[in-house]
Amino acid sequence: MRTADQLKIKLFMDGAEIESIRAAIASMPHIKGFTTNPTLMRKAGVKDYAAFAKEAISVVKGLSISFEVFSDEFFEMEREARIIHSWGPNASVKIPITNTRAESSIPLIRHLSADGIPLNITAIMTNDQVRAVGQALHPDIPSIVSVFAGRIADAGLDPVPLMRQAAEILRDRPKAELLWASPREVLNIVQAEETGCKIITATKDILAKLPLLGRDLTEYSLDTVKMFYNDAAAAGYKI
């Protein structure tokens, strides 16, 4: 079993706390990323959307950090892009596939891409928009092409074949990467990386869990035993 210093995918927190990304700068170097987007700032509290990306771009240090625009129109969409792109070379632009209409982002990703804009294209779910983004992206151009696994799995379906095979579609486009999405657990980091992602975002209450990756199995039961005494003992249950 693989500890987190042996894994090759690139792991990205996703997040909107200043804070939390200055401190998973100062003591986490296996993170080499971050993503967010607006439900995530408005549950922080953020109520500057230029001024969180700017501090936020400063702290980051030059990793790759995503911001998404927010419109529903695609000609505000690309005013928005543009904006984020010029706030510094580390941000990517996140593109959601559709907006609420359903209609497709397509035509507004191929025109971004084909100015040297890196974007990362947001909310997929399936292979077929997977297919239609890696035919839309500029091939010399960095991206990243964001797959909700975690969602696919909340709906039932085991999301492990189809990474794998949205791994085989951006076979020919290696500036592509592709991203699991809103994972659940820390074996999600190891499905990911076995399917042939690049990069996983996680939260950090699951980079709080990353030491327990390799994690010896009787060790872990033992300690699990400790926790259930001493939790007992501290709350003076008798029977």
Contents of the next structure:
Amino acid sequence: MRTADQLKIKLFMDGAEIESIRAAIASMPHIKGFTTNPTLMRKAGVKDYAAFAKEAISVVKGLSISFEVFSDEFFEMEREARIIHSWGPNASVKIPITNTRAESSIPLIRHLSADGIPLNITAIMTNDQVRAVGQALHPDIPSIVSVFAGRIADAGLDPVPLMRQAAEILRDRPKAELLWASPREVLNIVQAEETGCKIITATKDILAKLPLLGRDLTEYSLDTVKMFYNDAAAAGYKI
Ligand code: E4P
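Return one more block: the form predicted in complex with erythose-4-phosphate (E4P), after the form predicted on its own shown previously.
Zooming out: every chain and molecule, the one shown earlier first.
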């Protein structure tokens, strides 16, 4: 069993708290990039999108960081994308696979990628979408293809075969990195690596469990027994 240090897949942190991003940069050398989304930003209390993004870009010291457009109109998404891109070469522009009317973002993706803008295509859940994105992305422009494996699992489906097929679809697009978004448990990091994903983005709660990766199970069992014993003692339980 691999430990965190032996992983080949790139680990990104998913979140929108500046202090967590700063802490990851200071003390988690295995974090190779960051992702955000409007939901995470709202949850973190971000009020000023551009101010947050610019501060985050300065904190991550050149590592990849993704920021999502939020308009529902493609011409406006394009405007937002170009502004996000202007903030730094390491800022990837997240484009959802459709707008809220289920209209495809593929023409916009093709257009922005042809203009050399690094994109992160988000909210993908089918391999028809992966195929269309793979064909739309410019082969020379670094891009991220975010398949929402965690939500696929939330829907009661095993994301592993789908992710393996997605990796196969993108095989001839080496600049389009398949990203597993996002693990519900540490096991998913191992699965993401085994299915051929290049990146996995995880919240700080999952990243905090990384030292468990590859633990000896006999030791882990004993630690668990000790935890129960110590908590019962600390609580002063008596029967
Ligand atoms: C990825 O970039 C997304 O921000 C993230 O993985 C979404 O994950 P969720 O399905 O837990 O919301």
